[in-house]
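A single chain, nothing else alongside it, follows as structure tokens in the form predicted alone.
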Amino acid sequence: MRTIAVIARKGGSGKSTVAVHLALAAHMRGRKVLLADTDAQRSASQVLKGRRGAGPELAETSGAKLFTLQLASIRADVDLMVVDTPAVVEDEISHAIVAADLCLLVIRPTFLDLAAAIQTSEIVRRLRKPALVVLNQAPSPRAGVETPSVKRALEALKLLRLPVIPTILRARISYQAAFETGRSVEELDPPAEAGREAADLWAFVEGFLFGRAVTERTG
């Protein structure tokens, strides 16, 4: 089993959106998935509870209980556990980082998000865990050229030596529209650009965690 900790120290960065989409993407491709919601706001839980039909398993828990949950998940042959963490409770975030095989830092292209990411990256490095950055809620390119805010964010992350996943998630209303019925943007008809972003994000993460990317949708 592999565990992903989805982390953002700045509220509103879209952490739960990323966590739920990763869990749904893995589920749709035939993996047995558990989403562990350790955020007191339970945003990820609310989305999955509104889903009709099959979906990832859900556990509303805390950081201190993640180790026990991992053991139970391994016995249940779970392939992937996605941990949605709270934004500001450092102890809870630390528990998730310790449990993780991969930490995903969700960052918007803003100064405050980047400043918060520095603090998180220091914890991740201290605990010697692999980490990748998901650039989220970014404005779309103009005539094929990234906006200044995205360019500045990418340069800053490069200087901080934080590797960025090539797929950038754009600011699109379809992400929240899909959540109204507990779905991924990949399940919208048509999925359009947001669906391709979510699929590409999962393909990259899956390749990192499992050593290969499975792109065929199986369920």
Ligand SMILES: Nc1ncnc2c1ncn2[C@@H]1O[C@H](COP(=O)(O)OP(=O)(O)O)[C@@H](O)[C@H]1O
Second form
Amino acid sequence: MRTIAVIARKGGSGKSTVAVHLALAAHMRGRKVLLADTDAQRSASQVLKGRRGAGPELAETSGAKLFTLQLASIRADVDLMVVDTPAVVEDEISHAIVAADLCLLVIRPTFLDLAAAIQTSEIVRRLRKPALVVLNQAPSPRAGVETPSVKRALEALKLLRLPVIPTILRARISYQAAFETGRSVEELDPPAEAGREAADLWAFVEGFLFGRAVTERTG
Ligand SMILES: Nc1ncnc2c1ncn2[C@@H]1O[C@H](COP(=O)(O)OP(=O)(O)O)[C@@H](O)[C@H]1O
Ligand SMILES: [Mg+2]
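Switch over from the form predicted alone to the form predicted together with the named molecule, please.
Expanding to the full complex; the earlier chain stays at the top.
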């Protein structure tokens, strides 16, 4: 089993959006998935509860219970646990980072998000966990060129030595629309442009988490 912690010291950056999309992407590709919601707001839970038909399993829990939940999930043959976290409760975030094989920092290309990323990256480094940035709610490129805000964010993240996942999630209404019915943007009909982003994001994360495991086993 692999565990992803989705974190950011900033509310509204898109943690729950990314957590639910990754959980759904893995579920749709046949993996057994558990979404552990450690945010008292229960945003991710509300989305998944509104879903019709099969979906990831859901645990409304807290950081302190993650270890027990991990042990139970391993016994239940869960392939992937995705932990959604609150923005401000330090303890909850630390528990999630400790439990994680991979931390995903969800950041918008704004000054305040980047300032918060400095704190988050310090916790992740202290706990010696691999971390990748998901740039979210980014404006789309104009005439094929990234906007100044995205360029600045990418430069700042380079200075912070935080690797950024090449798939950037753009600000798109379809992310909000899909959640009204508990779905991923990949499941919208007609297909939304965002569907490709969500699929690419999962492909990258899956490669990071499971690709390496295959090499370990065969090599
Ligand atoms: N890429 C995106 N495009 C458009 N809206 C988004 C995107 N990501 C998140 N949102 C919206 O922004 C708001 C905050 O997102 P959410 O995932 O709840 O953030 P967090 O969990 O970090 O507080 C929600 O209304 C969500 O639908
Ligand atoms: Mg949230």
